[in-house]
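What follows is one chain in structure tokens, specifically the form predicted on its own.
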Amino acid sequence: MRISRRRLLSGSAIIATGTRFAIILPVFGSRDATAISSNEAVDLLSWVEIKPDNSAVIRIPQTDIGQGINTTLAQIIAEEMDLDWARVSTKAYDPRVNAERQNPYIWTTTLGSSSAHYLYEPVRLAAATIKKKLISAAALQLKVAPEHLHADQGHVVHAKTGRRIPFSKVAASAAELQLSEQLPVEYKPVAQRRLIGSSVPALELKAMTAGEKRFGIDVDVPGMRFAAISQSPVYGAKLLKVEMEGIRKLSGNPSVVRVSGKTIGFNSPVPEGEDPDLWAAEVRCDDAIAVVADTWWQAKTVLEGLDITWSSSKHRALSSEKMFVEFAQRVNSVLPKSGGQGNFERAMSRADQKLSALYSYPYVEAAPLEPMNCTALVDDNGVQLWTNSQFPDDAWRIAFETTGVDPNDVTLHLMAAGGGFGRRLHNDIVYQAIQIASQHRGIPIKLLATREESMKHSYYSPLTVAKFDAAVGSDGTVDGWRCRVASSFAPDQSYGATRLPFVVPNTHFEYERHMSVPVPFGWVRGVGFAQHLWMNFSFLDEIRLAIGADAIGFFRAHLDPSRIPEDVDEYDLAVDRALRTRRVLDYCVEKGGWSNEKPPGVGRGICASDSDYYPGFGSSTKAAMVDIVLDKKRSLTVNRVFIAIDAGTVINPDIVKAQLEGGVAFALSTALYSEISVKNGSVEQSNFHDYPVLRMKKMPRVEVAMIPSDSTPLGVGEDAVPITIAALVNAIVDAGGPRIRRLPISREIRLEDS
């Protein structure tokens, strides 16, 4: 995710030349750098804009889904390039724009928290570079050597005489000048930063407070109608006929729409170059019916009214409890894919004892509080969209291959959105809006599903069972471990399961995915952390009660990079893990204060762990202490969570923390709550009174411990939810309760109030 500096300038090259700017830029209200006058913003580099007033608007290439990135990449920026922030804004890119400059954006899709990360040195490079085709122009200007100019708030200033010259004098010309590849581009010292790592206030706080911040649902076009929509209510069942005889005298002129199904999935053809995995995200959906009305109720009541035929599914005998009963007998043999390190079989047989335990998840569905929607119009120039979907340069490509316009005849506005925790990756409603605005020509049309349509057929993290079994050897440790995993449709989730964060010398994985069954996969917060973090430390906990060990010294003994194997693939990695993750590990022990010495129905659990998908992957280690209390009516209530994290560098920390502490509230409304059954071939649940999140006066009080860090910064938006899950299981046992080895822990356990 590294730009060189032969690309960056390159992509300067693209825009001096203005190519096809005179369609493009009118979006960012720019045109070609040649053409600008004094009194029309100025484009650099397509990440800044100078305005004529010396304010600036910063580019964001995330979709902004309450995670601030807004806030933090603008932090990067006004940084490096000493902007006054009191003049900084922040604008959404145009996929359109990326695709003619050839991806000077770098990392446009927002998922698995790594949009900083990625992101990081790219907009480091930008900036540092604008900041120095800015002095290059004014020294120019001023007929004096760049290095007696540095720029300060905004300005270019000449050190010797303190004239100060604004950006926007010499930003017209610095979009022009060319920099050879060789000129060196200094970054400002650690020591100087006045943004970085500072917790500035959002840059839309006053907008969100004060309800003024416009989301995807707030989309008002001149002239738009609305449509309501409702798919198949049985999984592949497909549209037969719907009777719409006197539909045209109900209120709101409304008109019916057929809305046809697609599936691009992991056993369909992928274009080339294209990731399998990713393609997957696009569009999963069965034939649905669409109403389009004056008002959006209007539509709503209709569609309720109509008499739809459907036909029979070879799925309507789906069954997610008759999918734990099978995955169950699957994990007890030999399964397809297998993997692992050393020798379990040996350990197996040397084992001072040995250990088995069966694990569950559900299916569980994102549920943003924002129901999905898309505008859309198709007209003669082409389509225009409103969206907020995490993965809004495949949204763009939808448009344009589902219409089949020019791709520069599209322009996509990117919205914000009331929460995504990745179900806004998969762009079946702007499919489904593109149709239907495709039959109503020259009219915008705002689709907007119901919330039971948003849950009744969303996309799911996959409903997955484990089968575990483990050697202890005479030390006390684990010397074998292994794993069968069987999961339903998703893509290769099997990280989940093989990157333990502790270490075992001798392990065997089998993984199998269940390819066939039609519930779509989607990536829900936590991600396959989530299904097997938890997983992974309660089995862990099993070992550790079983031996009679205490908690903090099985869990650093496990991470001691001695019990690697010398011949592990990435070894060098895999012992910088180990030692993060104790040292994170020993930090959260320390400031939170841990103490075995508890009162009864007192409960604390701990987990410390990273989410690397891969070695080298870039997640930040965090460990979660969970303070729980379990009366004797086996009433649970979660007092406190203490979050050590390791981050890196903390661009904002109050931003860092509010992820954290939004990661805990998904946690515990996952680990205590969530549950998507299906039965009869269609998902049971559809709305929050039958799938409940965590209520207000149930949210635990949150302390977070960040370790100074320069590194470069690690994502947090996730970390928080699979360490709160498994430190909260083994909080559960420790206040006296039972071993949860299925989810939710509502299950077994009361909640009341919920």
Second form
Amino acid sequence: MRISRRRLLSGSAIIATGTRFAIILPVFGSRDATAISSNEAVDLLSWVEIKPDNSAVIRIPQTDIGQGINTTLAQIIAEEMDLDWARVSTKAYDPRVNAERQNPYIWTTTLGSSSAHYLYEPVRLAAATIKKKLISAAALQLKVAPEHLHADQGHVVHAKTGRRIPFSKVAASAAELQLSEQLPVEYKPVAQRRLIGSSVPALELKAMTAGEKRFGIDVDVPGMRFAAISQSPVYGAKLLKVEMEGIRKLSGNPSVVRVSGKTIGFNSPVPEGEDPDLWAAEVRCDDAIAVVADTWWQAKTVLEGLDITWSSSKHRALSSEKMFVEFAQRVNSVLPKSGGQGNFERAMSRADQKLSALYSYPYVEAAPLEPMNCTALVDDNGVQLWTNSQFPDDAWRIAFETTGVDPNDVTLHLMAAGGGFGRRLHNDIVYQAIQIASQHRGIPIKLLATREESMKHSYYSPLTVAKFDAAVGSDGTVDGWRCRVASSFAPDQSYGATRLPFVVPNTHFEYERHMSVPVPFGWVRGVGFAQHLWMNFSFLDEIRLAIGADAIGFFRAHLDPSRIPEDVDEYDLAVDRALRTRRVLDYCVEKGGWSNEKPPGVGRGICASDSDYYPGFGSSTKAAMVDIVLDKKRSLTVNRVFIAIDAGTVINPDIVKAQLEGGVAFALSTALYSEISVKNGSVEQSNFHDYPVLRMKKMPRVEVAMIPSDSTPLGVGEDAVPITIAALVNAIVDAGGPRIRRLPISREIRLEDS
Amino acid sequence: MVECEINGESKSVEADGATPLLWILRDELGLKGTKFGCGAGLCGACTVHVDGVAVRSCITPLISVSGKKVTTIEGIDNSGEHPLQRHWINSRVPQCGYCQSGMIMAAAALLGSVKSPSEAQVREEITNLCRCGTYNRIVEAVQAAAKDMSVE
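Given the form predicted on its own above, what does the protein look like in the form predicted in complex with its partner chain?
To see the whole picture, the full complex is given below, headed by that same chain.
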């Protein structure tokens, strides 16, 4: 199958031009007038509730996974509405309400580091419209022209008389106002902003230091019982028999529940009429056994003692090491899907120099610190769910489809998550909890997976092998680039390989995904760029060293827009991309001190890129500079990571900085340690002893420089991950270490007491 | 029946003595600030103090704290203004916040034995895991709190 560039890029057509789930103006229905009297909170456009005491509750249509979304969205709304920040709190959205009101929340999946980018304009519009309504309502009440009123700190103010009316006094009548009279709205000028651009402390900060923040695992429902679960140890094995005898005598009044495995949906929204394969991966889970008991410890203890018989499986010999070998052979010949630009073969035929290399990337697990959990109650009233899913709309769908109850009778309580990193987009635990609760009608069931269960039955970034070939032209730049990719089961992730963040006139990409591999795919922080960017940059660095060029000069030469063929798709965006990347690279070189002297043993690497899966996706452009030390015993220490970023409008600089620091830590865990291996059809790792993550001792200094900008906010959450890995592998070579062509680095380099 | 003191109150807990303290705290006593991360003493999200020493409550059997004093994040300071908590706020340490109770308890135990630890000591001694990557801010907050506490 020949895939045209247009098809490879077809995502852009959908999200960029107004996807069905992205940017359309909020559907401001007539539902906002829910107040009966001013003794109740008044709901304005589904986004804000004004309470009788004039405090405001802002609805957050995203899952709090530590990215600070409650604070940043509240900042935007409070800014544009002129709320009193000290009187603002937040509340999670409800998927049922979102569906009933025809998606007023616009973008509800916590995915792709895209919340600020997708929601910024709609949320400002909603807030500015609400403010206009409040002012109009006050104008009617005061019998003055609205032009003579303005909003300030939760009040409508009549400047001439100094009268201040709390929003709560006009909210009910504002909610009744017809919208058509209200548009167009005006936004607050940038110079007058007090909240957007300000590092206000996260709203939950104090609660988080007092042990008071409540996560999914902390849900407490009266009468609740607990469940522990164990999925088939080998992929694809079916549950045959459980020995139940003697169970009743054990403490905790245990009962055993069979949970059937199946494909329960996708791991991200698929726009209507689109090819799911391009957008998402199927979420599959195997058969499982659960035990319900009075306490979780009892449930877990009984479960561990059960005598369970599983069937044999066709995957019983599945091995990731064999996959590496097999995929490495596959990439030596033509693969079924292809794309590219120009003429790679011609570039090869006229090349001054040719290079080739093989790179690979293992399965990686997100491993958020809060193990997977979900609480469910199925009774005569319907279903209640308490979950910290990153894809709550889908969790809600699973609840009514699995139980057959009316969607209107399913209520989802969205909880905070102890980290997400993509793992909680997969609603396997929701499906399992509902199955268990359905067999215990009337009793709330808290299903909690052990760390071992969470790690062995997760959703992994795909094992990937890539073969690179390059043709270097007589001018010392790369004229032709070919990359062949073979990967485990995955959605169409070719973008990570094809979206080179540097200019090569002639490219050819081929790829093949092994869809019969049963290891489930997951979006993991950094996604396709985490797998491919370091490979691309490392191979580019190999070419540079082969011809003896200077790093920055060589890289800049590949960001020269005049080298972009004029017939490429989205030519203007390609030119803009090269210029932006070069600007951020230069900023990083200057501010990060690229030219500063390096002590002996220190290696330095640099990388600049966006994470745009297609032109105009909306990620930030950023550069990382990494300093490492490789001592005489070849023991590696990462000393410093410097990040320069163009993230558009920065709503909360400290939260952006924290996300980048976190991205560096995630990158180093991934690059240094992370590998999930499969042997005899099972994941071998089970906990943090055999799947280590970065410790405090190994965390380098992180510095961040943001390029000032007034444009739409761009994605930040995952963005430090790919660039940091890429700069790190080149820094190792710079220090005299080996060229890393397979992660994790701990396979090749000693990492003292990790 | 196991008797112990939890956050200054005497408690009699009716449970199998082999049950890890973590589950007693969370599910019997409703002290949800202490978190479950690994169940194997590897991540430190469940760190509490037993007679002033930091322990990982997920691998500490209830019976082993019989007659002892247990302190959790809820009991570290009645006002919620322990110097560590104040500096955790000043340095804006938490991202998701899940590991932070354990981090603060580990840091408090460290400051109990080393009055003003060096940066290297903090990094060496606190082995709890944070998947969000808040480590550098933790170091900053611990050292700032140590300074305050030596003045007080």
